[in-house]
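We begin with a single chain expressed as structure tokens, specifically the form predicted alone.
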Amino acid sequence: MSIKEQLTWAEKQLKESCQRPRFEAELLLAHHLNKERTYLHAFDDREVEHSELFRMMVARRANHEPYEYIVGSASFYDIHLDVEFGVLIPRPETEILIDLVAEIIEKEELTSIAEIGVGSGAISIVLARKFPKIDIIATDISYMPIRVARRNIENFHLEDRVTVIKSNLLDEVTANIELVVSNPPYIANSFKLEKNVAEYEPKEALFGGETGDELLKQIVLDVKARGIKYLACEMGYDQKEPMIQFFGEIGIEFYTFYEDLAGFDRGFLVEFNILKEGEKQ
């Protein structure tokens, strides 16, 4: 079949799984030929060679698999990243995180941080290659995204800088740090969440306990205890309220939060009140 008849058909297999359906299956069939988008409609009548591994691309997305898992490769930010089964797809309103979390390092000269549940490590990477002078450290509990990461990281030369250690949250992290990034699991155990993440997605990535804000708020109990002085975290649309509730009752002042392009509240910034030695509360 050529290329136009195989495009015929994969938008077919692909309307129950796909919003648009005509795109993925051109993305899948380019991503087989090794060609860009622009060489389907130039060449539309060649035939496609090895067609039946193409065929199986696009069952595997007709039921909902993501895309970047058939591939193995994540578009985020200005790179791509490795990605497989048991590591989170990185999404694109953490790139909103990543932005300010920019600002917090370039205004204080930040020399050292510290990013929990490294997943890919997209979080890490990104920060490392816009500021040469920073060191990282990146946490997870789970062996497979620190397997990749640290593929992600050694393919960007990063590895003399990011450094990718198996810890829950802070425990295994013994350096100053001076700020603490994190897009951790928020999600509520019972929410329903679509097929192509609930069936794919690592769940330990995604599910932060019953009403989904416990581990957000052990991660800002463990940074006040740290004694670090800023920490940036992604969160739940519907979590700016129970957060806010939180910092009070904590003795957090200074704190915001931000929303992503949809207007939904994406995340918080928080400032602690760092004493300095012979300072009282």
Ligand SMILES: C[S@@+](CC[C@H](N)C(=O)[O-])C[C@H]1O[C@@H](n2cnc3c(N)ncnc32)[C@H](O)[C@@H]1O
Given for the second form:
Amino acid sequence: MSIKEQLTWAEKQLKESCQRPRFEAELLLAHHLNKERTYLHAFDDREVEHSELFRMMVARRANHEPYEYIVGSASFYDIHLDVEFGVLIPRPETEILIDLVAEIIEKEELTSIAEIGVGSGAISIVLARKFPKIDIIATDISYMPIRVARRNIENFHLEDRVTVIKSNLLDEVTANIELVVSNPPYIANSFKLEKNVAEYEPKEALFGGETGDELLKQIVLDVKARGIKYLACEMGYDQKEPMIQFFGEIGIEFYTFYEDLAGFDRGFLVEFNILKEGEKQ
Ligand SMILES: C[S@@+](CC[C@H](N)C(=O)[O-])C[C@H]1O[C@@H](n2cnc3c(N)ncnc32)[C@H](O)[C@@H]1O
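What would you give as the form predicted in complex with the ligand, now that the form predicted alone is on the page?
Once more the chain from above appears, this time first in line as the rest of the complex follows.
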């Protein structure tokens, strides 16, 4: 079958599962042929070799498997990252968190930061590429993200400056850290996710506990207890009020929230009031 015929077939298969079936069919075929999408239009009468492999990819996508897992790669910020089962596909909203953290790093000339929940390595890799002088320690509790993040870090030759360790939150981090960034699991356990997320993405990357904000609050407490000055976290759209209340309860004064591009509350920045030696509260 020709490119044109394969695309017509694939579009039909993807009608139920994809919002843009034609576009996704083209993405998958372009990936299969290792060509740009424009090639498909220019040479649509050419035969597709090994079409059974293309059809298997279409069947996976028709079954709601995310495109990124099928092709093993996700585009994020200005890079492409390897992704596979067991590792969260980085989301565009997390790019906002990076820009906010970048502003603090630049302004305060920070050189030592930590990330909690490294996943594919998305946040740490983009930050390390932006700031050649920073060192990052990134933690994750699961084996798969650690493996994939290390591979991505090596692909960008950042292994001298980005170290990934297995740790619950910051428990195993011994270095002096100036800022912690995290996109932790923050979804409530009972929240019904769409099939493409619920059935394919790792639960430990998504669910934060019964109310969802348990891990976020623990991160705030840990960073405060360690005397680290800055914390930047992504959070759920409905977690601003509980976090404000929590900040009040534990005496945090300096914080701001930010929104994503759709106008939903999406995260917060905290500047802890660190007392220098000799200062009185
Ligand atoms: C929402 S994903 C974020 C991945 C990546 N940073 C990103 O933004 O795409 C959360 C990550 O936190 C990890 N994680 C969950 N609980 C953790 C814990 N207690 N300590 C460290 N990492 C944890 C998960 O395994 C997952 O990789």
